[in-house]
Amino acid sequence: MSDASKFDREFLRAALSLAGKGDVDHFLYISDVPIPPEDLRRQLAKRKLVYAVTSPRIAEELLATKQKALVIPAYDYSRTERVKVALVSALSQGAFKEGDLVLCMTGKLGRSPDTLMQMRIGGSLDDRLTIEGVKLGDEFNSQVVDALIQLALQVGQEGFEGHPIGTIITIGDHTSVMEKSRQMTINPFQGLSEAERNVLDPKIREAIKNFSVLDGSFVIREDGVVLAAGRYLSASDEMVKIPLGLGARHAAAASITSTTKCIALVVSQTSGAVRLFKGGNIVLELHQTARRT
């Protein structure tokens, strides 16, 4: 065994010890390849672990093992981008809860895990982010809300045929919206049933990143049913005032959400991050290292 892949070995078992102390709530191993069981056998943190992986079989091999897993997208992100992406997708299925203390690792994509944070939640990630903000009230759908955000990072990371393109998803309170905004151009969703446009059929989260490439925004109802695309938002609120460098998009997602009690996500066509607005504010931002060309 070389030296390097020892201190890896000896970082993992000091990492699951500091897992396992009573502070300790959860284990989140951002990795996809699993702890070697003779490193898990008499520890304490092997009932707080849970694993996000970036591959669908891989989380079904470990639920299989009756252990808990979720899936987040394989794109190369920022250490710090992963655990987010990785503690929004936990947080929206119940597996952690407010005020958990997180001990989370993780790396570079591909790579053994090297880096070590613990997280309360409902504390801050960094200046700029709350993992408050994702708690968002029990109107809201937490899995429509999760399959929105991984939706809006695929159209961040993507784009459509090779060329970047940003957009605006409104979730909630879509009475007021479609009554602050005005169709663009024809409805592409208009004549479907309810069962054929919700955002967890995957065929419609397709259409969505295709659609994307239209100005204007999307409806979405809180139980994520596709009202509209391409509908221009109108509602203006001088109080509203965003970060420097930030454009159209922003500002009409940080008034809608000012104006009514949605929630909007933004992809920014210039860089490719997404942002969550509500109540006028941006409660979560994820930047992505690189784009797919």
Ligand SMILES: Nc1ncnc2c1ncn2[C@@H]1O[C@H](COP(=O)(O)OP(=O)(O)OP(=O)(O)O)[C@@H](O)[C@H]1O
Contents of the next structure:
Amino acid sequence: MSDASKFDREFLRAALSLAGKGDVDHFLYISDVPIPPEDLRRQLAKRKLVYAVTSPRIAEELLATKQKALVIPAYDYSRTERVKVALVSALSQGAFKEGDLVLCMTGKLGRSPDTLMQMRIGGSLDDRLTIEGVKLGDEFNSQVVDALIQLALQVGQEGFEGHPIGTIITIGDHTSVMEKSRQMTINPFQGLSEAERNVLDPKIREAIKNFSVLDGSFVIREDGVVLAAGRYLSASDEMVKIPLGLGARHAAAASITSTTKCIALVVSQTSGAVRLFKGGNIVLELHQTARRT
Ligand SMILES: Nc1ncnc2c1ncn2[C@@H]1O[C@H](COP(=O)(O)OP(=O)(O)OP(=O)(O)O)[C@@H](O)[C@H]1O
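Now show me the form predicted in complex with this ligand; what you just gave was the form predicted alone.
Up next: the whole complex, starting with the chain shown before.
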């Protein structure tokens, strides 16, 4: 065993020992390589362990052995972004709750975890994000929101046929959103039955990815049914403030979420970053380190 991997293992054992302490509620391990069973033996951390993996197959294998696992997209984000994506996914699935202390271990995609981070749910992850903001309220279906965040990350990362694209996806309060918007292009979802246009269906998510080239916004009902694509959001709220450098698309998302009860995901064409707006504010911001071209 090389010195580096020997140290990796010592680092992991030290993390497991910290995770076993009474103050820690969960140990979020963000890696596709499960911890060797011998390292988990007699560790209190074992029952607190939640894996975040990039492959559904690995997640299924872990679940089959009664371990907890969630799937995050396989993109090359920074370590902090990987922690954010995994925490959002865990929160939206109800695996963590307000006030929980989560010890997060992460690293670069495809490498051994090299970073340990402690996060208090409800505390601040960085200057402009509180994980608390990500708790969206009971009217939202967490599976729908989680699926759409993952989809937005894919759109930001992959673009369309190698070209960067941006989009807005509103979720919830559809009656008000439809009232405060107008059709800019054809609505490709018209004519399909509700069962045929729910974002919980991977085929529909693939279609949304492709239709993201259309100008305008997608309007999604709380339960995941796609009501429209290509909507121009005409709500305007002079009071909303968006960070410098963000333009009309982000301003539209801020305004529609401040004047209705919907939330809105925005993929920036310029940077590939994904931002979640609620009540006119950005409550989650996910930046990507590398874009696929
Ligand atoms: N009110 C709106 N409703 C729906 N889409 C809009 C609205 N305003 C702008 N857009 C879309 O956003 C696109 C980009 O606008 P702009 O460059 O000003 O936005 P931005 O906030 O800087 O976002 P990006 O980072 O994606 O460039 C427009 O071409 C249009 O398709």
